[in-house]
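Just one chain follows, in the form predicted alone, and it is written as structure tokens.
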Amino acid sequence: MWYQQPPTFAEVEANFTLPVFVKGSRQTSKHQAAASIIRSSEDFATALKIFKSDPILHWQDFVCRELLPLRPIAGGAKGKIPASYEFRTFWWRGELVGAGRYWFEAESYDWTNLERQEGLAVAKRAVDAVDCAFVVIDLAQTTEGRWVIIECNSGMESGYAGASPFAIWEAIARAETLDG
């Protein structure tokens, strides 16, 4: 759910089981684990505090959404969301141009072949849906296996995480040069 303003505990329990998910419109602020994570109204409270006082957050709109249990990969960072078998996809006109794992702070981890297969599949359903010139979909794989979306963004706005900008620039190069 979008909230113009942050929501009361309350309605967020009258919208979601816990726990949630919370975080600005845009963007989190550095994946900060207390400004993201509700488990309880003491959660709430903190990241609540955390949003109306961070310079990243106070400004958004507040988004709450579900917490879906992820795979999770070993390492992160402390303090921050734990990291999670998570992609990010860059599509330029409909066309995947660059794919990388999302946490560059976790060991290293990569998909195989399948995986890579049936999650581009689950994020292609979301760059039709979206129909963005330049879109970033991010996508997790859920602790029983399932794809899911993340959330989608802005490829003028979005970190490159584990992808290579200079392959996403040479390959929207190419399409836009054979396009042209």
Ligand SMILES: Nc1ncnc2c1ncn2[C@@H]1O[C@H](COP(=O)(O)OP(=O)(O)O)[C@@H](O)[C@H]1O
Contents of the next structure:
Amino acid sequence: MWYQQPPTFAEVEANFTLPVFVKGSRQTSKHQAAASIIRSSEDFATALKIFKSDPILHWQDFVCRELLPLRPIAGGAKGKIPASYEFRTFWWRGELVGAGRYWFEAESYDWTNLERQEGLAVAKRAVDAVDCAFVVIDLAQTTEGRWVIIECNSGMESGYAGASPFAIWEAIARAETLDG
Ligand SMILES: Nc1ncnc2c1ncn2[C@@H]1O[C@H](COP(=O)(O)OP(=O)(O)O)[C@@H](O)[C@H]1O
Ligand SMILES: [Mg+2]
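Having gone through the form predicted alone, I am curious about the other one (the form predicted in complex with the named molecule); can you provide its structure?
So here's everything in the complex, that chain up top.
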């Protein structure tokens, strides 16, 4: 749900069963857990207080989602959203040009060939739906092994995360040269 004004807790409860995940329509505040992970009305009050005063959050629209159980990974940083099994994928004109792990504040991890294949198939559905020349799809695996899209972003506005910048730009240059 996307709210132009932060909702009341009653409004959230009318549409969701707790727990929920809250963020700005553009982004979280540096993955701060207290501003995003809501398990009770007290958590919501705290998150709302942060939302209204935080320089990254206060001007954004307010987004509320179902909190999904994501497959955890070891490591992570105190006070931050727990790191999970997530990957950032880069797509140029509908073709994959790079992928890598999303979390750096955690121990290193890498997907198996099968996981990669299954995850990319889900990402590709988002790529086709968004239909944008340069798009980045972040995806995560749930504890049940299902792949879900976390967010879709402009390629020009995304950090590389664990993807290789050289490999990405080489793949794009190659695609453009062959197409041209
Ligand atoms: N619905 C959700 N359920 C569980 N965890 C989530 C959910 N949405 C986001 N997250 C977690 O929070 C992290 C940050 O959320 P994200 O939407 O990527 O915000 P940002 O734009 O600030 O990176 C994600 O990488 C993921 O680990
Ligand atoms: Mg993100």
